Amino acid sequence: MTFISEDQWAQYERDGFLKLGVVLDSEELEALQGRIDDIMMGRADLDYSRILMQLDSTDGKYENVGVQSRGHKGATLNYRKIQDLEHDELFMEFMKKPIFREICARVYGPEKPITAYRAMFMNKPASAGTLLPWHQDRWNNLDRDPLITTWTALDPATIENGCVEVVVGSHKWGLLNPDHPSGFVTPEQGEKARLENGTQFLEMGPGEVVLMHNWLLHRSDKNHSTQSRRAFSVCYMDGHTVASSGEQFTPIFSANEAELVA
């Protein structure tokens, strides 16, 4: 079975993201969405100290979230960030759907293991959630680039909570700010790519997922609502791929996983 059509995947090398629509069924949804609130209130059977987490700042100023480090820092819903959660069965198993394997087949080839190189749950609390400046997806401590993330909504994400906005083909710029250690560009590139191209904001449903290029241009807002905007994203990357650091990363898929829908 194929679940993306080759119209679909020309719409993707051109814009640099494609919407695939419900990926996540409401029991699967309401599955994921359950178990992220018991990580964060700490009920979860979990070896919490294998996970990144990072509380949401109080102003909404980037440069004020919490200290990002693992373990669990309080039963509170306002955290903005918690990483490494392919440690986590439930959501592991949501990373491994075949949708995926296909993704990662076309893009990296049939015959590459996968890997991840996060797999994070962004929040934005209601009435709250911290501003994320203008960044591509990219990080200078690997020895080559991961090239897709999915981004699964599992709040309703809209312009008034924070989805994620974007410059339409900006990945076809290549890296705008290459020494950058994470990919974040100056307030003037932002800027300056704003004004010239326009921008698109990625508003979902709950259960929807959109496919991003990792050089895609983007940022988001605030939370101005008392919607919570929870998300969850995962960078796959070619299983080869070695940190500066030693760090080992957790396989999603085998080479002959991939092939099988090659």
Ligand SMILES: O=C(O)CCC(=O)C(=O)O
Second form
Amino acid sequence: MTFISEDQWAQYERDGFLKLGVVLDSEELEALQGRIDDIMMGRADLDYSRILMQLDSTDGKYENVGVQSRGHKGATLNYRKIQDLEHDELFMEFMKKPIFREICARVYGPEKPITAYRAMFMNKPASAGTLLPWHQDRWNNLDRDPLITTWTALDPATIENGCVEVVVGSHKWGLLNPDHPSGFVTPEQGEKARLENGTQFLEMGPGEVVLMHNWLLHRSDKNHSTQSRRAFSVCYMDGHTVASSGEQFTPIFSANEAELVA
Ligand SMILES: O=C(O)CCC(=O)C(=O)O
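Now show me the form predicted together with this ligand, since the one above was the form predicted alone.
Once more the chain from above appears, this time first in line as the rest of the complex follows.
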């Protein structure tokens, strides 16, 4: 059995993203929602010294987001980003679901070990949140580019609460601003892409997942509603990737198709 058909893969190649539908059942969803709130509130049984945590800005401006560093930064739901969640058992279990193994096997090859560049919670707290400018998910400290990210809605993601907005097909344009260390394009490049090509908002229900090509141009707005917009995204990469710092990445699984069938 496969989770993704050839037609769906063709759609992914064409558009640079593919909605995978609901991947979390209601029990799993509730467990992850509860877990991330526990982590934010400082009540999770977790080694916080391994987790990168960043508070949200207080004015919605990207340049004013909090410092991203390891360790808890206070009991509040106003975190913007919590990264390295592969160190959390529940999130790790989710990351290893067969559908994600199938995707990795297809994209990186069936025998490749797979690691996560980022396994992170991205939050737009109720009536808050920060505008994230146009960018491609690309980092120039790696010896090869990670190709895919899965983005899982833990709340309804709507235009009002800052869902992801994409320029359909832009993954085919290559790197737009290759000298930027983390794939951000200039405001002029972002505006030109938006005006010339239009955009699509990836509205999703809780528990739904979208697969995105890392070069797909995307951004997200602040949260203009009283509904939080919690999400969990994972950038799966070739396990042989080496960072210029010598940093080691946590192996998640071997994308071995034989294992999938078993
Ligand atoms: O969750 C979001 O709003 C977008 C996340 C994103 O674009 C990223 O982390 O690269």
